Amino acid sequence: MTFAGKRVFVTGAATGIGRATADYLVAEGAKVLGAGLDGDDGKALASRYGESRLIFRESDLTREADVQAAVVAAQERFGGLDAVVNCAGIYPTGKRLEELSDEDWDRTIAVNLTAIFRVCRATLPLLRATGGGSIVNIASVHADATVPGVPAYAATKAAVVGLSRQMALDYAVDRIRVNAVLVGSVATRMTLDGLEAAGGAEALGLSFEPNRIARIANPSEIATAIGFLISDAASFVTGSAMQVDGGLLARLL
């Protein structure tokens, strides 16, 4: 896989999977525009490489104006885009449906689903103008099998898979590939907070041990899978929901 010359827009780029993806792609030759809420973390990442290779914009991607400003920046700085990776997300826990407020539901939908819709809508013209490209949307194993107390999260991640497949069908004519990644537990701030709220990794049958099924991943392990999907090596991969979960969904109990 080579990323030399590729221009990639990564959301949620300040922390977690998004940060690991931005870091990996730039180290392998890509130019990255990162966007997210954690401004200090994002700027620290950008300062490591310089603005000729990585630009970070502090953005609230639930706001249409912030999405449009980021896309304008990609066009002005890079002259277009070759790939888009939607990593931004939240993981509200500990509430069954009847305990979930309208505000919690709406916020989860806005961040985990509507923001992806807006980013894709805004960037598709740039990908088309390039002659095609790739979109990768981060979903979750919760799209297929879930745990108690995360109704909004599970609903959004299932929707991300459906949206990705629909876009793959609609934009194949434009040579734009669209895939989702079903991630398992990853050692990010968001996931670790959720594990703690659930009583710890062991309570959910998870482990940090590298030789265990359903272990907790390092974010860099997700980044390389994302890199494959946006690379030319994945030219025949579109409309997929690729599991990168350490075997979590393969386990019966």
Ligand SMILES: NC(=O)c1ccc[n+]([C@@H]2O[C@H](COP(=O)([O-])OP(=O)(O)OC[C@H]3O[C@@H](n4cnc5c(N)ncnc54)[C@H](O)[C@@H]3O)[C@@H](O)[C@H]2O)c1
Given for the second form:
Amino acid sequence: MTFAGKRVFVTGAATGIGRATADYLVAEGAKVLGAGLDGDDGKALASRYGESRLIFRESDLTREADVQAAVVAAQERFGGLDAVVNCAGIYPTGKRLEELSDEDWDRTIAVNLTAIFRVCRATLPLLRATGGGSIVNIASVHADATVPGVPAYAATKAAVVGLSRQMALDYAVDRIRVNAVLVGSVATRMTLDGLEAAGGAEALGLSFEPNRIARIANPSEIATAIGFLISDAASFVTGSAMQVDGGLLARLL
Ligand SMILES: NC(=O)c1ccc[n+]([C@@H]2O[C@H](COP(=O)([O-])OP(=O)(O)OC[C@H]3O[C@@H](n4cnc5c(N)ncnc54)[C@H](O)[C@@H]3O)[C@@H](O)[C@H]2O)c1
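Next up, can you give the form predicted together with the named molecule of this protein, since the form predicted on its own came first?
Entire complex below, previous chain first.
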């Protein structure tokens, strides 16, 4: 797949899956506008490539003003957008529903769901002006099957799938495809911190061994799947919830 000439907005681009996606797309010829927290990592990423290939804007995407500023930058620097990848997210663990404060609940909804709504709302006009495009929203296996202690996270990831499916219908008329990715366990700080808290990978039935189904993925393996959904090779793929989970959801025990 080549992404030459494609202009892609990637949220959560400074770290983890977002960063791997930015690296992959730039390596294959895309221009990337990265937005998110973790500004030092974002700046390091930008300086590696130079502004003609990757721009990073430190942005709290729960703030409408930050979303707007990042999208204005995409318009000014790239002259528009061809694709959007919503990767930014948080994974608060260890509390059952009764233990969640309003603030806990609202924060998870704000980052994992409302920020996607805001980014899509702000970028859809740019994709439409391009004549069409692709939006990829990063959900999780937690949309379908989950673990104890993550009520808000599981709710947001199921909602991301529903939102993506619905948007696919409303925006087909604009030639904008919208897909969700049900990501399994990936070796980023989000999972590695969570695994430590849960007592290690084996306690969750996961393995780091490279030849096992339901092993832990390298972030680059999610990036290539995202790349497929962005690419013209996926021209008939919209409204899907694509599992990229090493067979995790296929496991009974
Ligand atoms: N790592 C996994 O195993 C896994 C599994 C399923 C789904 N996911 C999803 O993948 C996505 C990326 O996670 P990751 O594993 O790369 O972890 P990560 O912690 O490395 O990445 C999360 C990114 O989101 C950004 N972010 C958080 N709050 C933000 C905010 N308010 N505004 C802007 N940016 C914000 C962070 O700066 C960070 O770059 C998340 O949506 C996560 O839910 C991850």
